[in-house]
Each structure stands twice: as structure tokens, then as C-alpha cells.
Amino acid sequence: MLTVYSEDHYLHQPEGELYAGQLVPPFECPKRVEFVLDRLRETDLGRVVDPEAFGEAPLERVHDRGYLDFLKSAWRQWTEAGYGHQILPTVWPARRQRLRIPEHIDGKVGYYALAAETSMVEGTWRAALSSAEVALTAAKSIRDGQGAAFGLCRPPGHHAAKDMYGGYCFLNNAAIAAQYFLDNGADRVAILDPDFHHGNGTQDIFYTRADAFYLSLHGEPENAFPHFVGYADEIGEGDGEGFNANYPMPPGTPFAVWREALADALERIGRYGPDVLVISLGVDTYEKDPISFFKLTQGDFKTYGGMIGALGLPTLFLMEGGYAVEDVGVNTVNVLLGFADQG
């Protein structure tokens, strides 16, 4: 299996994140990718290549132009205001307030942010753009005939909405790749999101559309980030009604229960008949993950990789979450190995 990877991810290294009332070392850190890359090389799963340049046109197919301009200029505006260290939001438009974009960078950050844990630094835009190009390069390889590919994306993407960042995400890699497929010959794309956290951004982007079926298995929003979206009754609107499926599950969910949800999602994908399948591959469903509450073991990842492989679809895997750093490499590659065993 081809893997696409860029060292530009090192440009995004915030000092810390807000967690449980403290500023702590970020859970989303370069080590996550290093362990995955090391494990890929140990297992000799396939070639690792650099991404191609695609520019911003594919991003505009998914994201608001004003939002992209904000991401590109945020660090300059932040430092021109006399600020430093890292960009963190401090204020948001709350209920019954006006949804207008402020002139001052402090207000702009709050307007475009959906949560306070996600910091930006000088290299964040370049890292996010490279991450999207990793996804696009892997998608292009499938368009050109590869049966499967893995985009080792960092920063991750599934929390990034049309015009919001948060959950460590700035550009929605899965949505950008799905739209790329649709713009290059695909009639239908399915996006399966087994990350522990609901992919609110991907849902936001495709919620009113029938050409992309989004399915997410995640911690119930009553108890898990992003809290305000991801309920089972969110099924899409307008043309998209019936093409959004959420499987929220409670704390302590074991693999046996999680697997039933996955089997149902895969059955629905099969009935939908997509030309290609995009996987938002988060491995924070692991029993030892520090910010999640499902109970999957290392062997379970290989099992469910095989279940995905049994669909027999062209499949693009894109890295999302997973924060048990020393084990994230094994768990990620186990999914890919399980998938490959079915090929």
C-alpha cells in the first residue's frame, strides 16, 4: 500500500493546549506521526512518497474563501497586534450575539474557532496545507488505479468545518479528498469515520448532499467532544436526507458492541454503492487512549481493517486522531494490515 507523508507537519508544534483547566503539552504532537512512520517501515507495507503540490483550488471546493484567508494570515495579524507564543481563542459569538466577523485578530480567532484546545503557531498554515496535499496525492493515486492508499496526515482534519477550526484540525482532509474524487469522475463517495470523536466538520460539509454518504462511529456527544453534534437523529437535510449516519456509543463501549455498529455502517455503505471509500482513520478508540473512553485492543484494529477490506472498494485511509503515542503506530498499521489481508 502506498503511503504519502510530508515532514512539513513538524512546522506545527504549539507550546501547549488547554485541558482540564491547565495548559498541558499537546496530545496532538509530532511523535504520533513518527511512531506510525516507524511502524510502517518495520512492516514494509509499501512505498512512502512525498506529496505533490495542488495549490488552494481543491481547498476552495470545500472551505469558505474567507476562512482560508484567515488561516493564511492569522499569525501575521496576531504578531502585528503585539501578541506572541501561540494563537488561542478567548471569546466566541454566543447565543443571541451577532455573527459578524470582527476586525481585530482576537475577535477573528474566536469567530473561526469552535474550541479552545487548538493552538496555532507560525508554521500551522504551511503544515495544514501540506497535510491536505498528502490527502490529495493519495487520492490521486487511487484515481490513477491504486486499489488503496494511506495519507499520513498531520494536522488531522475531520473537525474542520466549512469555516471553523478546532479539535486539532484546520483543513478537512477527508472532505477535500472526497470532493477531489467527485470532481474527477466519481459519482458517489462514502466517508467512514471510525475515530473516537465525531467528525463534525465532515458532517457539516456534506450534510445537504447525496453524492457523499458520511458515517461516524463515536463517543456519545453527551460525554465526548465535540459535545453539541453527533446525535443519532442527525440524518442529513434536503438532498442529503438519509446520507448522514451517526453511531454514538457510551463510555466503556467494548469492541463487540463497536463492531456491531461498524458492521451496520459497512452494510449501508455496500447498499449505497460508492465509487470509492474514504476512511477518517482515528485510532483513539484504543483502550489506553488518554482522552477517550472506548475499549478496543490492538488486535481489534486488525480485525476491523479486515472488515473494511471485505467490501472490496477502492479505499483511501487518512490519519486522524489517536493519542496513546507509543501504541498509535501499531494500531494504525494494524488497520492497514487487516485491510491488506483481504485484498
Given for the second form:
There are 2 protein chains.
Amino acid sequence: MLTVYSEDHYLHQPEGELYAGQLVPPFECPKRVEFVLDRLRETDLGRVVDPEAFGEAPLERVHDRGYLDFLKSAWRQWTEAGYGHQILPTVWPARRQRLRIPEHIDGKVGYYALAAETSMVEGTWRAALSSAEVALTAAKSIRDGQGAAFGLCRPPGHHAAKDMYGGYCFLNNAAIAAQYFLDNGADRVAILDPDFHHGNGTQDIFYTRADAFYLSLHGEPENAFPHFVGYADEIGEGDGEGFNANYPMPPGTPFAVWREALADALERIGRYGPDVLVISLGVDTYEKDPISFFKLTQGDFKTYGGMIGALGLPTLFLMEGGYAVEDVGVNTVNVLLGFADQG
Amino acid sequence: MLTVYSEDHYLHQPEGELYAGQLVPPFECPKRVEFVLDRLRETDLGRVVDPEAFGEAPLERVHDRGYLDFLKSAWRQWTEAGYGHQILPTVWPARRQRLRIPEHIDGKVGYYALAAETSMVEGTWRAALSSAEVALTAAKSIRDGQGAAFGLCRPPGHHAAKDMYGGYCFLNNAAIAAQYFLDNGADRVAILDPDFHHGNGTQDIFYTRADAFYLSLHGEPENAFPHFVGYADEIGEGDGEGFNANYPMPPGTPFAVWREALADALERIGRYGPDVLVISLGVDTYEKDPISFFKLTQGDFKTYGGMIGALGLPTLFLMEGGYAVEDVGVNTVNVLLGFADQG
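Having looked at the form predicted alone, could you now put up the form predicted in complex with a further copy of the same chain?
And the full complex, kicking off with our chain again.
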């Protein structure tokens, strides 16, 4: 299986993440992908290549142009305001307030943010753009005939909405790749999101469409980020009704329960009959993850990789979350190995 | 003029405020009211008394019961989650998300917050309750026949909405006092808000009502907190249409311009004919304020106090913002002295 990877992710290294009432070293850090890369090389799963350039056109297919311009210029505006350190939102359009976009960078940041744990720095835009190109390059290899590919994306993408960032995400790599398939010959794409967190951004982007079926297994929003979306009754709207499926699960959920939700999701994907499957591969379902509450073990990742492989679809894996840093490599590659064994 | 003051404000002293990409010592700090108290005693404006207890009934008249319960229990829930330091929101109901109230404290905090610069600590509820009682005790003295009174409130109140905190505010002292007047014989109350920031909370609480006329002079929302409310076209709705008046002004606004807006607001208040006038007295319009952009000088505060006094209405002054700490006392008391000279 081909892996695509860019060193540009090192350009995104904020000082701190807002967590538990203080600024702490970010859970979403470069070491995460270093461990994945090391593990990939140990297991000899396949070649690791650099991404190609795609420009911004594929991003505009799923993101708002004003939002992209904001991401590109935010650091300049932030420093021109006399600020430093990292960009963090302090105010947002709350209930019963207006949705006009302010002029001041504090207001703009709040308008385009959906959460405050996610810091931006000078290199964030370049890192996010390269991460999207990692996804696109891997997608292109599948369009060109490969049965599977892995985009080792960082920063991750599934929380990035049409016009909002947060949850460590800026550009929605999975949505950008899915749209790329649809724009290059595919009629239907399924996006399966086994990351611990609900992929609110991906849901947001495809919520009213039938050509992309989004399915997510995640910690119930009552108790898990992003808290205000990801309920089971969110099934899509308009043309998209029936093409959004959420499987929220409570604290302590073991693999025996989780795999049943996965089996149901895979069965629905099979009936949908997509031309290609995109996997938002987060491994924060792991029992030792520091900010999540499911109980998957290392071996479970290989098992569920096999379940995905049994579908027999062209499959694009894109890296999302996973914060038990030293085990992120083993768990991620276990999914890919399980898939490859079965495929 | 009677001043009401409670030492309970010392119970609210968070470690940090989220500002410019880092946690800094809070701009809204105990020293602010110490300087006001010192200046009051120097000028011998009148007695300083402790507040009476009023219980929570007057708070429930303007705030949501679930919100009050949240404020009371937030610190306990925060520490039970294993968190410490101070309560800071990291996620909120963003565009196209749901308004269900989550179970986890992170979700609850985000649901009830409208900004992230405002930290809560163990003593915040008690300090906020005492601050409201300071306002109510001062209001009661006016109901009992005094021509004017000053509630030296801390924390301030005008950003606190029916069910949201932020902008250093938890309970809306001005709204609670205005409602107290209406519940105790007044037919109409005007609330004039010369604080640099728009009092989004007070506007929110009275937006659909004709018995409270809210008028605010403030930094334009395009460039000033709270950024998503405070535009001139917000004139009230339903029964409240015509009873909300915003005077947003741009960076650098001098007193010569500001006083014309004030004169217009006072003229409208005169025509409204309220039984009592509540002043949200922030002095962050001062030229040296570190987080604001108007250009009032120390003498201007005395001048505009006189303009308010010339209305001849029973008048309740309640402390709001002002962050040029060492001059907050002089500027605040100048407004009261100007009022007293004219009254």
C-alpha cells in the first residue's frame, strides 16, 4: 500500500493547547506521525512518497473562499494587531448574536473558529495545505488504479467544516479527497469515520447531498467533543436525507460493542455501493488514549482493518486523531495490515 | 451619594485571562475597585455600606434558572472532571450545530459561555451573587427615596445575557436592578450604558420589552468586543421595537463626538420619561485604557456626569468596566461628582 507523507507538518507546532483551564503542550503533535512513519518502515507495508501540488481549486470545492483567505492571512493580521504566541479565539457569535464578519482579527478568528483548543501559528496554513495535498495525492493513486492508499495527514481534517476550524483541523482532508473522487469519475463515495470524535466538519460539508454517504462511530456528544453535534438523529437533510449515519457510544464502550456498530455501518456502505471508500483513520478509540473513552486494544485495530478490507472497495485511508503518542504507530499500521491481509 | 460595596469580590481572582494568544494576568482585577474606594474616601462623596441579602429570586427575574444552577455548580463539576486552575471554555455551539445542553462540564461551559477571556474559579459564584446584591441594595435605597446611589459592583454585569456569561460578567447587575425597580413600583426604566463595550447582555434581556429602554455608547462591533452584536440597526423587536438604541463609534473617537451621542441618548431618555435611570458605569472610554479605543480625558468624565445629572432623574450608578487601573478611581468618581454638582 502506498503512503503519502509531507514534512511540512512540522511547520504547525503551536506552543500550547487550551485544556482543563490552562495552556498545555498540544496533544496533537509532530511525534504522532513520526511514530506512524517509523512503524510503517518496520513493517515494510509499501513505499512512502511526497505529495504533488494541487493548488487551491480542490479546497474551494468544499470550503468557503472567505474561510480559505482567512486561514492564509490570519497570522499576518494577528501579528499586525500586536499579538504573538499563537492564534486563539476569545469570542464567537453566540446565541441571538449576528453573523456579520468583523474587521478586527479577534472577531474574525471567533467567526471562523468552532473551538478554542486549536492554536494557529505562522506555518499552520502551509502545513494544512500540504496535508490536503497528501490526501489528494493518495486519492489520485486510487483514481489511477491502486486498490488502496494511505495519506499520513497532519494536521488532521474531519472537524474542519465548510467555513470553520477547530478540533486540531483546518482543511477537511477527507471531504477534499471525497470531492476529488466525485469530480474525477466517481458517482458515489462513502466516508467512514472510526475516529473517536464525531467528524462534525465532514458531516457539515455533505449533509444535504446524496453523492457522499458519511458514517461515524464516536463518543456520544453529551460527553465528548465536539459536544454540539453527532447525535443519532442527524440523518441528513434534503437530498442528503438517509446519507448521514451517526453511531454515538457512551464512556467505556468495549470493542465487542463498537464492532457491532462498525458491522452495521459496513453493511450500509455495501448496500450504498460506492465507487470508493474514504476512511477517516483516527486511533483515539484506543484504551490508553488520554482524551477519549473507548476501550479498543492494539489487536482490535487489526481486526477492524480486516472487516473494512472484506468490503473489497478501493479504499483511501487518511490519518485523523490518536493521542496515546507512542502507540499511535502500532495502532494505525495495524488497521492497514488488517486491511491488506483481507484485501 | 450612598455607595454600596462588598469585600466578596476578592473571592473572584482567576489566575489568567486568555488574551492575544496567551494567558495573562486578568485586566479585570480587584485593584480596580480598590482605587475607586480610595478615591471615594478622599472626596468624601458619602457613606459606604455593605449590601443586604436578597436571595436568588431577583436573579431569576432576568436569568434562566438552568444558567444560575450552572454558575453555582460549575466549579464542583470542573474539579470532579479532574480539571483545575480555572474554568475556561474550549468548545461552543457553532454555526449549524445543536443547542442541546451536554452532560460533560466541557460541553456545559461552552453552552453557557459567550466568550473565552472570562475565567471562573471556586469563589466566582459567591462574588457574582454579592455583586448583584450590591446593585440591589443601592437600588433599594433609591426605591426608598434617595435621589442617587452607587453600586461598586465587581464582577461587572452588562455582558451577562439571560443564559450566558463572558466579558468578565456572570450576573447582569444592571438588568437585575432595573427589573427590581419594575417589580417595585416603577412603570418604566431606562438603562444608559456609557461603558466602552456594548452591553450585549442587557440588550439581550430587554430586547423585546418596552418597559426597559436600553441605550449604549460603545466601540463599533466590527472592531470591538463583543464583535457580534451592538450594531446601530438593533432597535429592539416586538413590543421592544424602538426601545433599544446603539451608538457604535470607531477607533479614536474623541469626547467631542462621543458627547453628541450621549446628548442624543439623554434626549431620548427624557422623552421616554422613565421613573428611574440605571447607568452601566464603565470608564474604559478613557484615553489610556489598555483594551479600548476612545479618547476621553479625566475631566470629560466630570462633564458627562453633569450631563446625566441635568436630566433630574433618580439615578442608580453601577460599576462596569475600566482597566487603566490607577486612574479608574479618579474617572469613576469624576462621573459621580459631576452628577452630584448638577443634581
